[in-house]
There are 2 protein chains.
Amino acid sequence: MNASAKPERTRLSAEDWEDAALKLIADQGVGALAVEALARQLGVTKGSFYWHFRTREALLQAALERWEQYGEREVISQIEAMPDPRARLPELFRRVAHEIAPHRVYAALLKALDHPQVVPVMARVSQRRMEFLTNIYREAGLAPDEALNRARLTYAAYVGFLQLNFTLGLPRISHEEFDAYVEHMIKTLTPG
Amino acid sequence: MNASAKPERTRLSAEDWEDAALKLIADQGVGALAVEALARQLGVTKGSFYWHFRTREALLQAALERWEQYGEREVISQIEAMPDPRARLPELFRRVAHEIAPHRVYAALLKALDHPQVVPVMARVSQRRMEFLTNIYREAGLAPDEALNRARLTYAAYVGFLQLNFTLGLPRISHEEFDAYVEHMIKTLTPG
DNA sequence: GGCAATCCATACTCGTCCGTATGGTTACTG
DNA sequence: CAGTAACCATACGGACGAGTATGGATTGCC
C-alpha cells in the first residue's frame, strides 16, 4: 500500500521514468508533469531523476517519442488484414469506441497543443491516422477527394468525442445509448 | 507603441480585466493567465488587479461567466428565425465554418478541461448547443433518437475540427479545399 | 478647494518547482 | 573481494508567480 504502484523495485531505468511520465500525463495532463511529483510517485527523489535525464524537457521528449513508437497499436495492421474493405470501417469504429485506455494519452496531448514539444508529435500521429482512414475510404469505394474529406470528418468526430466525453463528462451517456450512437455513426459515415 | 493595445487609458474597471483575461486565454490558453502578465499588458501593475479582484481564481471565474453570458452569439436566434427548417443546417454549418474568431475562446477552454473551474461552464455551453442542434435535426425530419445522435456526431466533428485545425495546424488546408470540406460535411450530415 | 472614495505603485513575503553539487549506497566485474 | 560504474539521497541556489502591506495619485462630490 505504498505511494508507488509497484512498491518493490530497487533500481529504476530511464524507461521506467518514461512510462511513469506517460501514466501521469494520461491521468493529469502534461502540465502536471513535475519531476518531484513523479519521483514521489516512484518512491525515489529528484537525485534519481537527474541521473537519467538532463532536464524535465528531455523526459517529456523521450516519453512522447516512446508513446509515438509503441502507442500506435497494431490495430492498423489488423484492420488492413481484413479481406472485405467494406467491413473494415464498421470494425474499426467499434474497436476504437470500446477501447478507451489507449486513447487517454492522446486525449491528454490534445489538451497540450500549446506546448511546442507535443505539436510535432501530434501532427505526425494524426497525419498517419488520417492517411490510414483515407485509404480505407478509398478502398470502400469513395473517390479520392471524397475519401479525404470523409476521413477528415470522421477523425474530427473522433477527436471531438474524446474531448466531450471522457475529458468533459458531457451527457453521462449509458452503455446502450453509447452503442446506439456508435451504430448511428457507422451508418452515417460509412459509404453505401 | 506601448506594451498595451490601448495605450491611452487612465483607470480600469473589473470588466476591462475580464476582457483582457479572455483575450489572453484565446491567445495563449488558460494556463498563461497570470496576473502580472495581464497587468503588464494593460499597462499597470498588480496593485491595480488586487483592488478589483480578491484572487486570480476570482478573475478566471468572472471572465468565464462573462464569456458564457455574452459569448453565446445571436447566431442561434438568427438561425431559428429561418422559415425553412431544412435550410437551417447548411446555413449554420457555413456560418460556423467561416467565423473563426468567436470560437477561439471555446477552443482554448477545450484544452483546459482539467481545470475544475472551466468544466461546469463548458458543460453548460456544450449542452445548450447540443440541444439546439438536436432541435434543428428534429425539425429537419429526423426521429428523436436519430436527431440526438446526429447532433452528437455533428458537435463532436465541430469540436474535433477546432482542435485539429487552428490549435494543431494539421494539414494547412487551402481555402478551396476547406470550402469543399464544408460542403462534404453538409452533404454527409444533413438528412435528405 | 477640500475631502472621501476609488484606483494604482512599490516593496515586500511565501511557496513551488527546476536544476546543481556532492556524497553515500548498491550492483557488477575481474 | 576489491574497485568501479550505476544509481540515489540530501541540501542548496535561483527563478517565478501569488498574495499582502502600505502609501501615493486621481477622481467625483459637497
Second form
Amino acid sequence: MNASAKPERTRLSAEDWEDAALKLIADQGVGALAVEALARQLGVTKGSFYWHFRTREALLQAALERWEQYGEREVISQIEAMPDPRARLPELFRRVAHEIAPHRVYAALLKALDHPQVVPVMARVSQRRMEFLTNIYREAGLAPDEALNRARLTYAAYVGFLQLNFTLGLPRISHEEFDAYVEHMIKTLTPG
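To test you: the structure above is the form predicted together with another copy of the chain. What is the structure of the form predicted alone?
If you are looking for partners or other molecules, they are not here, because only the chain is given.
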C-alpha cells in the first residue's frame, strides 16, 4: 500500500445529515444537535456538513421539514388514497402504532416547544393531522361537530400515549399488551 494514499472518503448527502440529525433529536433532544458531534458520529469532517448546510439551524430546519414531509407522504397520503372511508381509521391506527422512529422524534419535539424552529413545524403538523382526522371521521359518516370532537380525542390519545411512553417511560407493556391496546383504540374510536 502506498503510504501517501489517502483513505477513501464517504460522501454524505444532505439527506444523510438530516436523517442523522433526526436520530440524534429522537435519542437526545433538539438541544443535543451539534455539527461536531454529528460529524464524529458519521465519521466525516465538519467540512462535509458545510458542503450542504450553512448553519446548525439550517440543518435543524431541513431535518424538521424532512420529518414533516415523511408524515405527509408516507402516512397521510397513503391513507387518504384508500377507497373505503371506514377502513382508513383502523389502517391508520395499526400503521402508526408500529412506526417507532417518527414517534420518538415527535416526543422529542414535544419537549422542545419553546424552540423557535420547532413551534411552527409542530403547529403545522398538528393542524394537518387534525384536519386529516376530522375529514376521515366526516367521510365515515359523523356530523361535522362530532367529527371534530372525535378527531380531538383521537389526537389527544396519541399525544398522551407518546408523552406517557417516551417522556415518562410509562406504561411498560409487552408487545401483546400494546397490540391489544391498539385494537381497543380502533374499537373505541372508530365509528360503528
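Residue numbers count along the first chain shown, from 1. Computed from a predicted structure; not experimentally measured. C-alpha atoms forming the largest set that superposes within 1.5 Å between two forms make up the rigid core.
- Residue 95 shows a C-alpha shift below 2 Å between the two forms [criterion: core-superposed Cα displacement of 2 Å].
- Once both forms are overlaid on the rigid core, the distance between the two CA positions of residue 29 between the two forms is under 2 angstroms.
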